[in-house]
Each structure stands twice: as structure tokens, then as C-alpha cells.
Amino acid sequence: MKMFPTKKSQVIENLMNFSTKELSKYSKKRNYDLGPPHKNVSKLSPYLRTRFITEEEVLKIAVSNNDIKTIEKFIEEIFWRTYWRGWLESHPWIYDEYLDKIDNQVISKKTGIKCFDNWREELINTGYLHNHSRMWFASIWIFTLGYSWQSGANFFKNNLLDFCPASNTLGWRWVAGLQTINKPYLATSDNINYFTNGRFNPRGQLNEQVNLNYTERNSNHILELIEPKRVEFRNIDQLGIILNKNDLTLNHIFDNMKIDYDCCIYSIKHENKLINKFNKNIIQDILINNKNFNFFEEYNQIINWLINKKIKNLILPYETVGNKIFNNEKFKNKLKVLDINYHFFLRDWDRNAFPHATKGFFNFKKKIPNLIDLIDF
């Protein structure tokens, strides 16, 4: 069975199996990288990234099969992605600084560090790495091989099925000692040996001691989140919805409200063949289950669809930092010319969580029980 199926029914089935067989052991086993197929972790990140499956769906299944107190660590992991996205929303210049220094560092296929070379090959071949291995990999990339963290973040961006601008950028910054200033994450041979169950032991090959002297910039500056206003949709006609990688199931909200709409999916080709195939197969599953949806890969096709369907009110997924697709002046001006009202829809999950994600995760973590209480289980 594929490690990452692209049918929603199979993703749900795998989650059910993980929830009943593995989740109770998650907190004890989650840090071990025992190699593919990584049965000790959920492998949900590529689906949560695009909300092919939503956080609420995952938690409902997890809680239906487990006592919520016994799966707190799993729940925290679900919220980490939300936290990173919320944090970057209030610190958008961090992403701009990353883009300013981004580069494509050419690395040799074999560095001589067996674990690193193995993880590099696994990432390229599967589009995935265990989270602990991502941390080790990033640490070796920066502190042992001497490459820039920006080039490492770009390498992950080009190869991860679950690439998220916030999680990726801030994760690499954290390893580098920038996110928590001058407190880097250092990979050690003992830690790698223990948590790979002896598969790897790079003793004597890693730089396990560093001294950093970064100066904290803009540490106290937090940009206030300007939430889009809630809109009453029940009396809106000629409604169109554009799904994209920011949210592939946004239409379900309108299904639940029994609102009629026309819908299309927009996706551009990814340069990475593995990622492109995965994305196309995900979209194909949606199209099979929604025969009246359209699929477009070009901007002009979207415009023609809006005109042909006589759309007067348009819903698009909210675009967080690093995820801009349609939230630009060219597209919005075209909508004005066509006399189309538009709304970037922010899910309640994000609307409730983002205001608490402006500082460290410890503070955010305190709010998780309250955020869970807002979910209709």
C-alpha cells in the first residue's frame, strides 16, 4: 500500500486504523524514525496542508477512538501547523527576509554522513521525512556542512509533499537558533543512534557544539491580524467557489449550509514530478466525487469560467503569508471590472487560533483546550 494514498476514502481508512491501533502509543513512539513506512506517526501532513482532510475531521476521529487526555501530544502536533501559520501572519517580514536570501545550494549526492545521505534520498524519493529526521537533517545541513538555513529551507520546499511556508521557514529558523534566539537545535550522534533504533550512528562526524551571537531584531513588533469580516451567505446567489492548495474542501462548509454554488479547482504544475503527480491525483479524486466541478491550470481559464457561469459573488480560501495566489491587485481589479464581489474565507479554526499565536508555543498551548471546546464533536 502506498505511504500516501490520494483517495479521500483511503486517507480516512488509514486514519481510522492509526487511531485505533497506534495512537495510544503515539507519545512514546513518535520521536523514533524507524524508516518507511513510518507506522508510528500519522503521515497526515500532506493532506492537512491543503485541507484535503481538515483538522476537525482528524480530531473527531482521534477522539472517537481514544480518551482525549491520552492523546494530548498528538493534538498538540495537529495544532503546531496552525501555530506556525498564525505566528507568521503577525510577523510577515520574516518570510520576506527569507525570500531575499533564498538560494539553491548545490550539495553532493554523498556527503559521507550515512544518515544524512539516507534522509536526502528518502526525501527526494518519497516527498517525506519523519519530523525528528527533518530536525537532524537541518542541523547537519547548517552546522556540520556549513550551508545556509535559507538554502536548506528551499531544498525542503522543492521536495516536500507537505511543504508549508510557515512550518518550513520557521522550523529551519528554529534549528538555526533564530526563532528562539541563540538556542539552536543540535543533532548529536547519541540522539540519532537512540531514536533510529541503531540504524544510524554518525559518531565523530557531526559538529555538536556551536556558539551563536545573533542579535534579536523586531522582537517586540507584532503585526495585528486583520480578520476578514464574516459574511452572511444564505441570501447570496450566483455564488462561485475557487478551491486551491490553500483549501481543497472549503465547499463542504457551503454544502452543510445547503447553499447552491458553482465550483472550480485551480492548480498550477509543480516542477517536482513526484509532488505534481501527488497533487494531480488528489484533485482527480475530488473531481471524481464532484462531477460538476471544473479544473483549471491557467489564470485566463478562471476568468472565462467566472464570466461563463455569471458569477456575482466569489469565495476563495484565505491566503496566509507565503500562500498568495489570488490576493493580488491584478486579479482583484479584474473582479471589480467584472462587478464580482469577492471574499477570502477564513475558517473558524484559524480565526479562533491565530490571535493566540503571536508569541511562543508555550503560551499558545495553554489555549488549546479552549480551542478544542469550540469544535462540535
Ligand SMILES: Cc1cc2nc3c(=O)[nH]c(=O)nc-3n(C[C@H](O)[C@H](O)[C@H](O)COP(=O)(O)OP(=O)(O)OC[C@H]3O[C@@H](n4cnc5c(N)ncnc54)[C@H](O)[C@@H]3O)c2cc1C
Second form
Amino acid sequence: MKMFPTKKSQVIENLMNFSTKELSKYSKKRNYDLGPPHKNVSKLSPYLRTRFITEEEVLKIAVSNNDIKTIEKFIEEIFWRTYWRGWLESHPWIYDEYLDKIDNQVISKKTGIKCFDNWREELINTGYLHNHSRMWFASIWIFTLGYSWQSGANFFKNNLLDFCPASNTLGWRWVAGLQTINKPYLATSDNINYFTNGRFNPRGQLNEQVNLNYTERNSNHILELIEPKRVEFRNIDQLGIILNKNDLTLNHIFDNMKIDYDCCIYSIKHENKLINKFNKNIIQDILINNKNFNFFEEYNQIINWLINKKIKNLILPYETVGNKIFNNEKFKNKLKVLDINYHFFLRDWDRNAFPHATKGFFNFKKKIPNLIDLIDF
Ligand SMILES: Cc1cc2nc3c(=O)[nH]c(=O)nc-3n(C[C@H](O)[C@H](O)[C@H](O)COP(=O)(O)OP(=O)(O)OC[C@H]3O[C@@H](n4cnc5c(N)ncnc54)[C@H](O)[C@@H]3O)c2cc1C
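Having gone through the form predicted alone, I am curious about the other one (the form predicted in complex with the ligand); can you provide its structure?
Now the complete complex, all chains and molecules, led by this one.
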């Protein structure tokens, strides 16, 4: 069976199976990388990243099959991505600094470190790596092979099905000892041996001791979050929705409110064939289930669609740091010329959580029970 199916029905079926068979053991087993098909973790990240499935949908299924107390660790992990996204919203320059310093250091195909070479192959062939292996891989990349963390983050960016600017950049920074300042994550051969069940043991091959002395601090400046105002959409007509990789199910909110709209999906070609095929196929599944939706790969097609459909009010998924598609002057000026009102829609999930994500995860974690209470289970 495919590790990453592209039909929503199959994703839900897999999640049901995972919830009933694996989730109760998740907190004990999640750190083991036993190789594909990685049954001990959910493999939901490519779908959550695009909201092909939402965090709420996942939690509703997880909670319907388990006592919520027994799956706290899983819930916490789901919130990690929310936290990283919120944190980057209040520290946007961190992403710009990463973009400024990307270089294209290319690793040789074989480094001689068997685990590392294996993970590199796995990532290229499947578009996925287990979380622990991402940590080990990043650590070896930076501290044993001596490459820059930015080039490693870029390597992940070009190969991950679930690439998320916040989780990836901040994950690499965390390993590098920049996120929790001067506390790098050091991969050790014993830890790798233990958590791969003896599949790998790079004894003597890793740099297991590093002293860092960064003076940079993140928390001194925090950008205040300005959340978009809530809008009442009920009596708005000629409504259009553009779905994209930031949110492929935003229209469901309007379905639930029984509000009519026209909808299109926008997605540009990805240079990586595997990622491109995955993106195309999940979009295809949405198009099959929504025959009246259009699909566009070009900016001009979007403009023509807005004109032809006589859209007067436009909804787009909110664009967080690193995820800008339409939130630019060119597009917004065009909407002005066409006399179209627009709104970048921030889901309640993010709206409620982001204000708590400006400092460390420890502080954020305390708010998770309150955030869970806001979900209508
Ligand atoms: C260097 C590095 C780079 C990373 N890059 C990305 C990335 O680009 N995109 C991405 O989604 N995750 C990234 N992660 C986080 C994590 O590795 C993946 O989310 C996780 O491995 C996905 O597998 P899963 O769905 O089976 O996870 P599960 O263990 O089943 O967790 C369920 C969900 O919780 C979220 N989650 C779990 N762990 C984390 C975490 N540490 N940080 C953020 N969210 C988490 C994901 O959405 C995941 O799908 C990165 C981690 C590191 C160390």
C-alpha cells in the first residue's frame, strides 16, 4: 500500500486504522525509526500542511477512538506545527535571514555514514523522513559534515512532501542550537542504534561534542500579531474562494454555513517530480469530488476567472510567513481595479493559538487544554 495515498477517503481510512491500532502506543513508540512504512507514526504531515485534512478533523477521529488522556503526546505534536507557525509570525525576519543565507552546498551521494546515506535516499525516494531521523540527519549535516544549516534546510525544502517554512526552518535552527540558544541537538551513535532497533550504528563516525557560543537572542524583539478582523459572510453575494497549498479545504467552512460561492484551486508546478505528482493527485481528488471547481496553474487564469464569474467578494487562505502567494501589491492592486473586496481568512485554529506562540513551547503547551476546549467534538 502507498505510504502517501492521494484520495481523501484513503487518508481517512488510514487515520482510522492508525487511531484504533497504533495511537494508544504512540507516546512510547513514536521515537523509533523502524524504516518505511513507519507504522508507529501517523504520516499525516503532507495532508496537514495543505489542510487536505485539518487538525480538527484529525483530532476528532483520534478522540473518537481513544481516551483523550491517553493521546496527549499526539495532540501535543499536532500543536507543534501550529506553535512553529505562530512563532514565525511574530519573528518574520528569521525566515528572511534564512532566505538571505541559503547557499547550494550539495552533499556527495555517499558520505560513508550508512544511516545518513540511507536517510538521504529515503527522503529523495519517498518525500518523507521520520522526525527522529530528521533530527539526526540535520545534526550530522551540520556538526559532522560541516555544512551550513541553511543549505540543509534548503535540501529538505526541495524534497519534503510536507515542507512547511516554519517547521522546517525552525526545526533546523533548533538542531543548530539557534532556537534554544547554544543548546544544539547532537546525534549520537548510541541513540541512533537504540532508536533504529539496531538498523544503524555509526560508532566512531559522528562528531558527538560541540561547544557553541552564539550571542544572538531571538526573544528580544517580537512582532505584535495583527489578526485580520472577523467578517460576516452570510449576506455577501458573488463570493469566490481560491484554494491553494495553504488550505485546500477552506470552502468547507462556507459549506457548513450554507453560503453559495464559486471556487477554484491554484497550484503551480513543483520542480521536484515526486512532490509535483503528489500535489497534482490530491488536487485531482478534490476536483473529482467537486465538479464545478476550476483548476489553474497561472496567475492570468485566476484574473480571467474572477472576471468571468463576476466575483465581487473574494476569500483566500491566510498566508503565514514563507507561504505568500497572493498577498502582494500586484494582486491586491488588480483586485482594487476590478472592484473586488478580498479577505485572507485566518482559521479559528490559528487565530486562537498564534497569540500564545510568541515565546517558548513550554509556555504554549500550557494553553493546549484551553485550545482543545474550543473544539466542537
Ligand atoms: C530538521 C527538521 C525539519 C522539519 N521539517 C518539517 C517540515 O518541513 N514540515 C513538517 O510538517 N514538519 C517538519 N518537521 C517536524 C516533524 O519531523 C514532522 O512533522 C513529522 O516527522 C511528520 O511525520 P508524521 O506526520 O508521521 O508525524 P506524527 O508523529 O504522526 O505527528 C503528527 C503531526 O504532528 C505534527 N508534528 C509532529 N512532530 C512535529 C514537530 N517536531 N514539529 C512540527 N510539527 C510536528 C505534524 O503535522 C505531524 O503530521 C521537521 C523536523 C525537523 C527536526
